[in-house]
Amino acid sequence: MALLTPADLIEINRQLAISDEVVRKSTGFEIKGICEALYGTKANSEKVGIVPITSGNGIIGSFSESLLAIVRYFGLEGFITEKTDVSGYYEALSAGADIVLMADDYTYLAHNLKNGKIANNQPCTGIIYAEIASRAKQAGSKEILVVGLGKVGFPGAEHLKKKGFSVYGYDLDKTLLQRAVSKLRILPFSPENPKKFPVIFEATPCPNTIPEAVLEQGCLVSTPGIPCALSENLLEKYAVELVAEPLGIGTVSMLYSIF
């Protein structure tokens, strides 16, 4: 989670509400409803304990508070432990947490203490953003461009392939692109020979990764990437429906995957 900064988490509830509205407009479902359909689970009064972790680069300002806001936004009970690290984990258990959320520089996980299930943020984020893309009204053509094929993009591309989409993939890292082409049988995309797409799933930590040449008017871009892959100018010029939020959508995906 080292890529996140306190600035990314400002007004997390507002960011979630905006994304929820775009998702509802484009798919007919709220984010929560898509998670229920994707995982076949429902919330059942689970209590979520959030444990601050100090290892590595330390605690990101507002991270734990943002997680608590996210948990409550989706109708769950949550609390932040007063202690950190192992002591915080013990405190969460002692306080009756059903699920524990915690993150260091490399791993953000959710652990359901009742059934033993564990979720990692990276694949869960890729899968939910890909699922949102797959449900968009624009996805009728069954062609989707995936930009970024790493720890978030690869699981998302795999999910789209399983749903029967014709997936075009692009990554500046040729090794990651070749792995996805070989393992998933996706179609390699070349910016030198562009085509337009009605739906794009982007999963990179870089700005301006989506070239103008691939944008259809009114297309949907589903991206957890920070910073945003599109400039304000391109967003406005092509009337892009943008689903982009730094933490909440991936977090609720994690939770519903372990209910």
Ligand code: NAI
The other form holds:
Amino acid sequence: MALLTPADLIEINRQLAISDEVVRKSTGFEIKGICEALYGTKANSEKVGIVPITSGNGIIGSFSESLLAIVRYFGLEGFITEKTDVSGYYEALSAGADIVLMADDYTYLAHNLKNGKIANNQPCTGIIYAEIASRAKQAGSKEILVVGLGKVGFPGAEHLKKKGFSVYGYDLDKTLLQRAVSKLRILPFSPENPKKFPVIFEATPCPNTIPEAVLEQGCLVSTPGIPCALSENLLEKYAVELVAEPLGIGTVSMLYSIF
Ligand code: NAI
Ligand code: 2YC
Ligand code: MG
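Please supply the coordinates for the form predicted in complex with this ligand, as a counterpart to the form predicted on its own shown previously.
The complete assembly is shown below, putting the previous chain first.
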């Protein structure tokens, strides 16, 4: 289970602003604008209640505080409940939250109490990082490599197929690769027979998962994966435009999917 650490969340506002700038430079849109277009929704100053959850591995230092910073970065009002778990949930409802955000070790959800809509962080993260990749100025050929076809990668690959991309997929787990090939009709990529891609979407919990042989000079790599799939050396050598952020982009995708 790939859990965030407080170290991943340091200077979350700065990490978000850097990602926003890379996205704006490559797509012409800010992250917020991409979410509005993707879901056809707009924020309407919803009040977001953030409930710390103590189950399993327990509270992750600065996780709730990072969610509050993220909610505010995207112009919404938010608060963290004093209490945790069920008592915290009750506190959020009593305080008139429009939306509740909470996460245990397996599920990070958003629930809109006004319209009943719910969102899961894993598909919402895959879809938004795939959407960003699909809008990159480098994506003209509509060929894209997806590395990692799990709970985040598979929905992202599915979204890219729906947008008419030629999706080459790879996963160490042969069963997951086969499942994506048969269900999504994507093309199996083999590292033994590499080709170059102008845009890559990666969603694995491992470093060094994107082989140098697939990197085009100035390519865009859109990856929620932690740690980063590319070494500093390769990022520099190929002048890679990197969209990588630990929590905020996936969170704003959840929020816009339930407005
Ligand atoms: P998962 O375990 O469901 O899927 C990961 C997939 O990567 C697995 O199928 C695994 O076989 C594959 N994989 C591992 N090493 C590989 C390699 N060297 N080459 C190819 N495939 C490889 O995990 P999930 O839930 O999809 O999360 C993926 C990553 O995204 C994790 O690091 C997680 O922490 C991160 N994440 C980040 C978020 C963000 O907002 N930045 C939000 C949610 C998850
Ligand atoms: O502080 C708390 O409330 C904790 N219960 C939060 C646990 C979050 C566990 N999930 C994760 O670390 C990953 C993140 C990448 C985002 C989604 N899952
Ligand atoms: Mg993110």
